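Only one chain comes next, encoded as structure tokens, the form predicted on its own.
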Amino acid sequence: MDVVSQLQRQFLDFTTSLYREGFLDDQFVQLQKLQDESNPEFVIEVVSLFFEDSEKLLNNLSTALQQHIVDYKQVDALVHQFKGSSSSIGAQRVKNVCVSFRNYCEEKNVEGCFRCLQQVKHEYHLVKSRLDALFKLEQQILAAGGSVPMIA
């Protein structure tokens, strides 16, 4: 098996594991389908924007929850925004934690909110590292002269 074939197989196996383990959902496939020759970096650009926004949202959430009097409407608005952006790229596990997080906001449960903040940070960093690895594999395939396989 040549290098390109090995990288493509590795890419498909890794991508399949991301779906199987719940890191990504079908929305990520939809995002990939929007990428074409006219915009070959589309997915990386969209996901990079998600990473930038997520870092800001996580910092804002940390700050909001550390206030003497927590503004749960503000926290909920930030979590809602994070849920929407994670959903738009198919980051399923991040989105799912946001659903629980919003429930704790509604209950005005600061301990639950702090637990969810830690959990959402954890899930975010996991999906970020996995997507970074996926994009690195894509670059290796392209650099070796191959084409990136699509998940059916």
Given for the second form:
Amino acid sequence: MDVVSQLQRQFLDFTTSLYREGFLDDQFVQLQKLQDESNPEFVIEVVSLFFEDSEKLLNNLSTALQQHIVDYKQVDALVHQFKGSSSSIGAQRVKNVCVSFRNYCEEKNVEGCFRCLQQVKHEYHLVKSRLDALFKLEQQILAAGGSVPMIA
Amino acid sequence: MGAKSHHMVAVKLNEQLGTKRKYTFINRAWLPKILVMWILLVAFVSRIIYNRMDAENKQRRKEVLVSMCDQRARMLQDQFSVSVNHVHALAVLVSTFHYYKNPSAIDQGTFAEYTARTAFERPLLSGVAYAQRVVHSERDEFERQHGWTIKTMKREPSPLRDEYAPVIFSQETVSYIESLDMMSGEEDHENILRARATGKAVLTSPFRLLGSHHLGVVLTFPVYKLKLPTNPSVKERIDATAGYLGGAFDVESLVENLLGQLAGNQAIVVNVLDITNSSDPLIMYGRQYQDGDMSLKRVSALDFGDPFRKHQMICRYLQKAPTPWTAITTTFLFFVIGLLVGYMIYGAAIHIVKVEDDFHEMQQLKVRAEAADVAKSQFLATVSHEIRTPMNGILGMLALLLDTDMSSTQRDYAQTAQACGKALITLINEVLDRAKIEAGKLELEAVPFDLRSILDDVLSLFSEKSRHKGIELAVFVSNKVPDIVMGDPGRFRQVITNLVGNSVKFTERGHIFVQVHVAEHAKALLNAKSETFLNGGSEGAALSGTCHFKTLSGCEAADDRNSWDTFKHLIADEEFRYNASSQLIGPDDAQNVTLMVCVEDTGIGIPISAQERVFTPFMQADSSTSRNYGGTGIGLSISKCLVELMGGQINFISRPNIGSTFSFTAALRRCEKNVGVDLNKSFSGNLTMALEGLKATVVDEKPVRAAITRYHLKRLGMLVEIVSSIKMAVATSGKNGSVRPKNKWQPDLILVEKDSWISGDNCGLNLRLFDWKQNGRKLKLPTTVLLATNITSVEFDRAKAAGFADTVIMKPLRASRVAACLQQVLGMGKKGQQGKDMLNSSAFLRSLLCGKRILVVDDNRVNRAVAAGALKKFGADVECADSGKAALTLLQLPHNFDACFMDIQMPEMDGFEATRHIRVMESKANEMMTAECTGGTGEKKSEWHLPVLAMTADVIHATYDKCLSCGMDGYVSKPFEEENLYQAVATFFESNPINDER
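Beyond the form predicted on its own, can we have the form predicted together with its partner chain?
Up next: the whole complex, starting with the chain shown before.
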């Protein structure tokens, strides 16, 4: 039991830090709310969908921006997608970078786009590692026989 | 492309400016040139004027000179000829008395005497003398006879000559020439020869006269011995010559005398010339060196009677022509005037140009200012939206926070935060409204709505507050106001809410009374009333002194006209005419109806000084107001705008510390009842049915309040009678209930106002009531209900003890509430009615969505998953499509989806387009269906209309408008939020019959 409560505390601290540092926003809370007995894996499903999508999108973005003539329309559409999915899971920092990314896109600013791409990659990996860690913690809690505490 | 369009814009702008500038009738570039040309023209004209005047002057001068000269010449000539005639006469004298008489009758003495005495006749001649012709042969004889030798002019004995002409007679003035031979002088010699040949007077050329040094001429006249035949030959003349009479003309003094007699002789210079030898004119008078004005001279010919000699007179002005000051002054004045006129016109033109320039500048500034204003409004709108979005987040999070377990302190903090946030949202909405109105983006709806229920809603909003403050809050809607009107219910409600809200805010005691009347009707009555009020002023004054006013609460109101006196007229008139008028008002008049809404309060009023800026945005009565009462002061200005949009006016009467009465009018349209049947469902259903026809007695000492109570009861279909005290109620109900005629009023209900109950004598009342109760046992027992604004538990207990029903109807009265209470009292309430409101949104959402087939369209997998998850959570059966096209294929008719959530921004086919396709598809199907149905039975199948809700992340208003214009039914903001989803879904699932959860 001690282990479980320790893990639970750890989980809570970690989650609040995620919110505090702005990696996640309340949409993630909403997402967690949607998860119930009928759909126990909902959050993980959605988030892994997000990961898959994001990898693809980031790859596409890199290739699109390496083109000789950059198709900003295409880039913008990709970023829009990315922004939509990130905001859906509440990956706030990724979303914010996406917003500025789109602005650079509008200005057709290659350098800005590149910078944003790097940033968004960076943020994505950050949030991915955080979420992975979070899920790992969750698994551990569950494995230890505890229940995942809810934020809010 | 960009440059091109820029160019186009520039050209367009220029064109616009050009067209704008067209009415400038002054060409500014030409102005200085025109001025210079004008000056030149003026100068030129001045020059012409000057020349003309100068020429005139010269002409006149010349004429004067000519006339003067001619005059002088003529006079000189006349005088001369007179003198010549005299000499002639002397010649005749000599010939008569010297030669025809023998011996001679004349000797030197006689001659001298005679000539001296007749000298006045010859003023021009210095003297006359007679020389006898002596031929050489006769010389000696002659000399001997006279006793002297003939001498030459040089006083020497004359040399030998053929002929001599010694002077024998002479005037005394020239006696020195006696014995001188005239022939010896060259001039005289020649003269003598010419004279005797012609027989006329002849003249010498001018020479210095002997004796005087004046210039002179000698006149010589021949004297003949014999009478000459007519037309004698020269030879005959010479032979007949006896001697010569001569006289010296002193021309100088002659002319001098002459000129002296004439006026203006100083002005001119006169020269008299002998021009016999034209190449060498000899001066007879005047100086050799001519002075005077050389530019102008006049030559007059002189005829001194000697054909051989020619003379002329030359006149000049002594002075040069005087400077023509008149001409110069006139010209100068003309020039100056011309210059001034030109300059004035120039100045005016410059001024006009300047004014025009200024005008254009102002116009541009105005355009810019307007643009800036619009930009400001747009900015405000945008910013408000931008603030709203995070605010919604804050509020949402607070709502979530309130759902969690918290300590009471935390809960209190969170609730305060939520309240503040809500207030902020309200403010932002107001600012947004204001900005939208200013940007001209606000458009009013025209939908049928039930005015009374709106007023009930507004009242219910404030009921808590007013009850808390102990204020009487009441609404009254005139019967003449149609049940259903066309207009913008939201905005109408906003205005009333604002006014009532203000009233509630600023009122601590007394009442707030909302009245709605038909404007024409109320106006006519109020005007009539105010007249009578003026006439009966003393009565009114007396009334106000008693501190008891016939208003709703008995407190004085700002607008006297709203007191019971008027109100009763309004009601009375209404009742009197209501039945008749509904037929009287024809359909033509029926279309438009102007309503007048009054909100009367007995609050702190508005200071006189602040009254005129009440409707200015962000202006409150004074700055302390916002400290004491909060608020931004934008509400009234928005209300004013809204009222003006609704085609009405808003105004108010306010007296400090007495209260304010705001009234506004709004032009609405009547609406046929059947259109809006479903609208007044709030109490048109079973609620009222149950109460219809019941009789009620209202016990209230305040007539206005009683009238309002009656109004609400009447809305429920009840019959109402008003009495002012419980005693009277009992009285009207019949004593002891035993002997009561059938037509007597027998109430089912007695509604007693708390004030009336408390102020009435308690014990007696109780007794009576009990009395009544006991007696009435056989009859139907009227239920007594208490009406109260607020009630303490003690009072409540007492009321129960006094025989009132358990339920106290709490003010403010609302038809639905009254109905509910009465049903409860009368025991026919339906418990189920309240159930609906109790549901919280989450459960309700579940109930709404449970079992529904919903299509989620989004190209983003993650979004799709989240949306689907959220909807599934509420029990919906969710299907997904990843593009607009896929959605369309799934939605091919007939399909069994109940709703569709559509992402807006998707590649290939966006949400708008997909929805348009869906609607086209549906309308086609509907057309076909109606075509099939025609001729069939009256039953109508429900038409295809799939509710489509947009899912969008940026919820700006424009997007919403676009959603609606594309045929979408609403939108939910992405990511999903419970409340948002609930609101969106509730609107169109509620009426869905399949969905009735109970």
